[in-house]
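Okay, so here's just one chain, in structure tokens, the form predicted alone.
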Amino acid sequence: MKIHFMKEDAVAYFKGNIKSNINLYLNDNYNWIEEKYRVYNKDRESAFGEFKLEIPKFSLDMSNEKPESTDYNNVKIFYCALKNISDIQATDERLWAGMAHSDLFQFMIYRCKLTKENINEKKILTNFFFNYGKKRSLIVHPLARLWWVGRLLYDEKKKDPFEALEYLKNDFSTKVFSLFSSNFTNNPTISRAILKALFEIELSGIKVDRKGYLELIRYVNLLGGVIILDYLSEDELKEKIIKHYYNINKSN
């Protein structure tokens, strides 16, 4: 299947005209995007361009009344479908704005829980475009977030390439924001080691609460100031994290 990006001029146009278009985001389809843009540019071109890479056909999970609970499954679906795009392409607002306004428009309405009662300019700006610096926007934008979580946790060497994703199965958004706000988020090995350590701890019957989770992220950040984490294998770092957790929780 083909996916679409939004042309730079179209991004600027729709980003600057959210207020006048806001109720159209509740439509069942995105035909209005092309209609509005043709009026704006006098029928010269489409608002979208076709992404050159052929993508395997996929459908995102929209089965739960709580859309956030589908993120875990959708990371797997979405990243596997788009794993051949480059990191540079995956940091481009035009790609995510394009898919949000076309190929995955219905999913966006579902995931953002858009209703007449809650729709507002900031909600559209934040979810359909980039509203912050690039790093934060990649985690805030619902589609970019799915892809980048997959990008940093996917390990093709494992029988289950998404093994590290298991710890994020519950309370996905909160855990993702905490993890990807850290200094090491561009290193898949470190990110996977942390999540695998946490999952292994929980498999032993211990529930790692939010305080414990943040403490381990803090530990890895501090550890990175003492040793070069890149020199450690994923398993070596995972064992250090597990050992640290049990050391600080001996009295509990």
Contents of the next structure:
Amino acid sequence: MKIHFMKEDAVAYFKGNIKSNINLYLNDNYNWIEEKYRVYNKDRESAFGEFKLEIPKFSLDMSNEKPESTDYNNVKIFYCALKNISDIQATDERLWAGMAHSDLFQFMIYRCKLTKENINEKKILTNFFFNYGKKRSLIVHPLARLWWVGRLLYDEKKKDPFEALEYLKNDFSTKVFSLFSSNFTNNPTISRAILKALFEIELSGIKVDRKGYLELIRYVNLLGGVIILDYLSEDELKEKIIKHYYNINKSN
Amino acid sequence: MDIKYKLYPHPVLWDKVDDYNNSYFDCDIELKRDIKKFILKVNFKLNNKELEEMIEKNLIEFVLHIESPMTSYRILKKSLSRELQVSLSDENILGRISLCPFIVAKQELKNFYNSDWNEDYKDTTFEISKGTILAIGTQQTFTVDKENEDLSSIPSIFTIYKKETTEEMPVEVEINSDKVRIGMNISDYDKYALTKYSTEEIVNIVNSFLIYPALIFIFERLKENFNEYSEYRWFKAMNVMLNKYSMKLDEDLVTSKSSLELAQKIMSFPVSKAFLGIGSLEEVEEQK
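After the form predicted alone, can we look at the form predicted together with its partner chain?
Let's see the whole complex now, leading with the same chain.
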């Protein structure tokens, strides 16, 4: 299948005109985008361009009443389908704004829980476009976030390449924000080590609460002050984190 | 990763501290463009007998930490030899690439000691864990731009669009994207659209009241939060413009110079250009 990016002029236009288009975001299709853009752009040029890569056909999970609980599944579906796009392409607002306004418009309404009652400009701006600095936008935009979490956790050497995703099964967004706010998580080995450590601790029957989770992130930050985190293997770093967790909880 | 000045709980060979008396560590990096990739030729320079011996014994090694924050790409290259060649594919890197050389412990080191240490460490040994930084070289950075990226003219980094409102409203400027986006209401936009393909004189006049204040706004934002914007295309284009004046768009520049001055330099003196434009329009009027 083909996916679509939004052209620069169209992004500027639609991003700058959310207020006047707001109710159109509740439509069950995105035909209005092209209609509006044709009027605006007298050249009758399309708002979208076809992305040059052929993508395997996929459909995202929209089955749960709580859309956030589908993120875990959707990382797998989405990243597997779009694995071949490059990191550079995946940092481009035009790609994510384009898919959000076309191929995955329905999914966006579902994932953002858009209703007549709760729709507002901020919600559209943050979810359909990039509203923060580039790096933060990549984990705030619902589609970019699915892809980047997949990109930073996927391990093709493993029988289950998404093993590290297990810990994110619940409370996906909050955990993703705290984890990917640090630069060291740009190295997939480090991100996976942290998540696998957390998952292993939880497997032993302990629930790592928010405070415990943030403490472990803080520990990895501190550790990175003296050693080069990237130098350790995934298992070595994972063991250090687990050891630290048990040490501080023993002393408490 | 950026190397920041900080103190370590053990002696580190680094020119920012005096933990070692007469030793030296750094590296030369030669950058070469190849087809769809960059080749880095790295030459580590170390002058400390014991550390050299430890490298020979496979206890410690040279590493180069490479990071491209814009594409969330971060890797580490290890080497027991002083020479290292690294290939970086265009697919992975964009914007500012930082290269940080270190020497790190390959394994746990018991009783780590060096005879060149500062006297403060006399008769002291250290327990060092794997991955610990033992020496730090000079961080180097280089910038990768997208191919065919036009950074040569200021208009190329602005997108002007119409806000679908007839209400009187101030012009809006958005800078969290590769191009700076300027929005204005229907009546202003329609008038602007008429000037778009007009004479150079008129374009210069329009730029002086549209682009020039937008640039002042941008410099003010850079003063507040410089690092947030450095990866955008407009930022890089502005840097190219400032290079003409032997200036570099960095934090020092935006804090030491006024936004007013920098904006005028970027546009090669918009006010004068606008006056010239008005002058020639008047001449045309008179001839009529």
